[in-house]
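Next comes just one chain, in structure tokens: the form predicted on its own.
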Amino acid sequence: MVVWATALLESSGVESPRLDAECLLASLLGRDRLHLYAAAEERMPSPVFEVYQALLGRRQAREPLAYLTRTKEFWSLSFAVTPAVLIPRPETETLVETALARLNELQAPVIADIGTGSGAIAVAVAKALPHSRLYATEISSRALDVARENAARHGVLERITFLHGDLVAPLLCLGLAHHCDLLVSNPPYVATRELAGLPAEVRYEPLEALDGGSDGLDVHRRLISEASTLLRPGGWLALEMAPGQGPSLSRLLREQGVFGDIEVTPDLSGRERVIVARCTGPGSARSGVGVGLRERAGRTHGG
């Protein structure tokens, strides 16, 4: 079954045909791949056969291997998608690190996950950090229920509190103004022009997801200039980016004012990802406040 199942697939281009014929199998049959040669001789039930035929056309017209699927691993953790998320990358995982290194010394850190999608970053860093309080935004609600069902999934549901709305706003109104020790995202930052040159199977994610304007830093451009107002001082932003963007953005960090110690750090390919910089602008105190805030986003988890 799987070897004629990999024909068919690479017969359509399909790039790993032999992986993505396992990995339907496995997943249609609740099954590990590897047991899938323990089980090679059973035969197949006809309506069984027919979803797995069906799952396989989709496939070979480029509908990406996780939605099929309907789960994708990140930071070693297996997260629930839709196509109502973006899928999570393997370079997305350098936004995880980075965001790490720079709370790695504080006991209980406030953070902020804006454009949360599937909720990997949150629920990434929620797992890292036990004792974060986490606060992530979404202007999709059918994407913050996938991001819920990921930290429940993962036990994390009780320190992430989902908001819907536009980037920083909900946590403007929640009372977050200079609380938050990191403010973290990956915006989209594909430019318009260029998503049409986009492979097949990007094109089936969310295009809200996916288009950053004209040069792909609309919503970078949105996000430095409103970060300001939830990170404290000495608080980081992180975000991710496409390479070649480290200067435009770097040169917008600038032109705030507020923002110093900007760097820019590759991923695992070598190429430019993510670019931090520490708020140094004034903010309110924080001191008195942490419980407070941490009782309150419990009474308003996943508003």
Ligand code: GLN
The other form holds:
Amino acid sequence: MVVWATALLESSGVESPRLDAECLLASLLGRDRLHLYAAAEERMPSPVFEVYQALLGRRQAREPLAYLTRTKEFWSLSFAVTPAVLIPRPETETLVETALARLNELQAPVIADIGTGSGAIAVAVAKALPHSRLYATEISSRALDVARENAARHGVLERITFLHGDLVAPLLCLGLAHHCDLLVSNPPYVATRELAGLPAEVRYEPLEALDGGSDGLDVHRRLISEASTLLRPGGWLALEMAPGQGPSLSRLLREQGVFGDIEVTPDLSGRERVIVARCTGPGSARSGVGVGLRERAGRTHGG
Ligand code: GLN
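Next, give the form predicted together with glutamine (GLN), keeping in mind that what was shown is the form predicted on its own.
Every chain and every other molecule in the complex is listed next, the one we just looked at coming first.
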């Protein structure tokens, strides 16, 4: 069965056909992939076979495996995912690690995750820091439902306040100005003209979580200009980015005049992926940031 399914997926150009054929079957049978072999030898009842065939067909059309199994592992935790959220990527674990490393001397840090998507970053941070308090914003209410489900699944719902709204605006409404020790975000950062060149699977993911405008930095620009209204002096800003965006982002940060200790960190494949900066002084609440922004049309920022 798995051999046949593997050949089917391979013929459609799926990158890891064997693994995907096994994962789909395991998820269908509610078993561990490693305990599949007994099941794979058994005759499959035809209703089950029909569902398996349908799943394989969707995978042949390059629907991401994670949307078919409705789950993705991140930070060694299993996350619920739906097409309303960006599928958590391994490189985002580098963002979590880098951010956590800046907080290790703080007992009970206050953390904001902007554009939380599936909630993967907020949940991973909450699990790593049992005394932390988190606030996670998201413009897509469908994504926010997934994030809440994930926080509940991992027992951290009472320490994460999920807020519907645009970037930092909902947090300023809550009175968190200059209260945060860390602002972390994985904003959309793919340049619009590069979207078409991404793997076919990415077309199933929310565009609002990927499309960062002409240079990929539209949302970073807004975040960098708004971040210091939320951070306490000495607090950290940690953003995921595409390799090559470091110099532009460093310049944007320096232009604000309130960020120092700027550092770019590579992910596990050695590509620059995260930029971190320390807020050196109080930022002023700029015009446009605040209550009025709450209603402003914006983007979804997937995790
Ligand atoms: N890492 C994703 C990709 O390359 C992009 C995620 C994002 O834009 N935040 O597909």
